[in-house]
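Starting off, we have a lone chain in the form predicted on its own, written out as C-alpha cells.
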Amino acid sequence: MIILGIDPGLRTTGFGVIEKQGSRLRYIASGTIKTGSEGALPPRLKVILTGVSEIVATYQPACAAIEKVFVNVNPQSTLLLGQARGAAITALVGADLDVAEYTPTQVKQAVVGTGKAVKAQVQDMVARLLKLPGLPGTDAADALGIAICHANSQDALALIGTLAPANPKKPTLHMKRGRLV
C-alpha cells in the first residue's frame, strides 16, 4: 500500500511517498512545495492545491495523511497555516483519498520514541528506518515521518479491529477516512 504524507505549510508544503508491505516500509519519494513568501495567498494556495494534486497523479497513494494545525502564539500565522492545510486536504480529497490526521506529537511518538523530540532526531529516525542514504529536508523528513506514523497506525487499528466482539446487528469495524468506525 502507498502512503502519503503531508506537512502543511503555507511558505513550504512537505510531502512523503512511502510503501507498506507487510511490517517493511519502502521510500519511493519526498521533497516541498514551494509557494514563497511574497504574493496574494490565493495564488499560493493554488500552488499547494495544485502540487499536492500531481503529487496524487504521479504516485497513486492507497490513502494520505497530513499534520494536524497546532494553536502557535501569533494567532495570523495559525489561520494561515489552516489555509494552507485546507488547499492540501481538498487535494486529497478531491481524488477521493481517506485522509487520516495526526498531531505533532503523535508523529514524533511513532517514529522517535517520544513526543518532544526535536527536528534533527525526526529527521535522522527517518533516514534510519527508510534506509535513506542521507538526511532528508526537515519538511519532507516530517512528511515522511506523518506517512510512517499513518503506517504503524493502520496496524494497531487493524488489530483493534479483529478483537472487537462480532455483533451481528452491526458490522465489524472498519477504516474510514483514517478513523475506525
Contents of the next structure:
2 protein chains.
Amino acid sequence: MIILGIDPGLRTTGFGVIEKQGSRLRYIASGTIKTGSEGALPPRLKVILTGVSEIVATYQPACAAIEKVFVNVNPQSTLLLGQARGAAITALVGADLDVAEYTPTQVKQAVVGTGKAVKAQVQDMVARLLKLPGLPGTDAADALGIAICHANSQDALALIGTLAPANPKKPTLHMKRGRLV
Amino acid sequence: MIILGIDPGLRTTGFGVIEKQGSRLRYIASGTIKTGSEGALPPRLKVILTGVSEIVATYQPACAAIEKVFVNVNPQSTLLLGQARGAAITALVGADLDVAEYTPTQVKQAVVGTGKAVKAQVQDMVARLLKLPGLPGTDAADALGIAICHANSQDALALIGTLAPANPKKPTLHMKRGRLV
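For comparison with the form predicted on its own, provide the form predicted together with another copy of the chain.
After this comes the whole thing, all chains and molecules, with the earlier chain placed first.
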C-alpha cells in the first residue's frame, strides 16, 4: 500500500511517499511544493493543487495523511496557513483519496517515540526507519513522518478490527495487554 | 459575460451567478452549498469542491470573484474558515477560472454605495439591481453582491485600459475627473 504524507504550508508544502509491505516501510519519494513568497493567493493555491495532483498521478497512493495545523500567534498567518491546508486537502479529496489527519504530537510519537521530539530527531528517525542515505529536508521529513504515522495507525486499526467483538452495535474493545500501544 | 460570486464559509458557502450584458446585469442563479456542522474536515471540504465544481459546470462562468475574509476573534474559527475558503478557491482555479478577491467593504461600496452598509441593505440592493421578485438569503445575497462588485470592477479595469498610456513600462494613469470612482 502506497501512502502519501503532506506537511501543509503556503510557501512550502512538504510531501513524502512511502510503501507499506506487511510491517516493512519503503521510501519512494519526497520533496516540496513551493509557491514563492509573493503574488495573489488564488494562483499560489493553484500551484499547491497542481503539485499535489501531479504527485498523486505519479505515485498513485492508496490513501493520504496530512498534519493538523495550529493557530499561529499572528491571526493573518493562521488564515493563510488554513487556506493552503484547505487547498492541499481539496486536491487530495478531489483525487478520491481518503485523508487522515494527525497532530504534530501524534507524528513525533509515532516516529521518535515521544511527542516532545524536536525536528532534528524526526529527520534522523525518518532517515533511519526508511534507510535513507542522508537526512531529508525538514518539510519532506515531516511529510514522511506523517506517512509513517499513518502506516502505523493503519496497523492499529487493523488490530482493532481483529479484536473487535462480533456484535457491531456494541463496539467494546477487548484489548490484549501491550498489543495496542 | 457570466460571473460567479462566492461567499465562503465552512458550514455554508453562498454562490451567485449573474450575466453582464454591456452595462446591464441579469440574475441567473444563486444559492448555498451546505456541509452540515459535524464530521471530519476533508469530507466537508469535498462537499465544497463538488458543489463549486457543479456550479461551474452548470453555468460556465467566464470568471469568478470571492470575498476576502477576516480573522475571527476565535483563532480556531479563523483556521476553519481559511480552509473552507482555500477549498472554494482551489475548486475555482482547478476549473481554470481567474479568481478576483474583494473585501466586504468593497462589496458593500459597489452594491449599496457605502462601505458601512448592513446585510439587510445588501440584500435589498441586490434584489433591486437584479430585479428579483423577493429577497435572496443573506449568503446568496452576499455572493450575488460579490459578483456585482466584480462586474463593476471589470468596467473600471476596461476604463483604465482605454485611459492608460501607450508605453506599458510606465503605467501612469491619466484619469478623467469623476469617471473612475
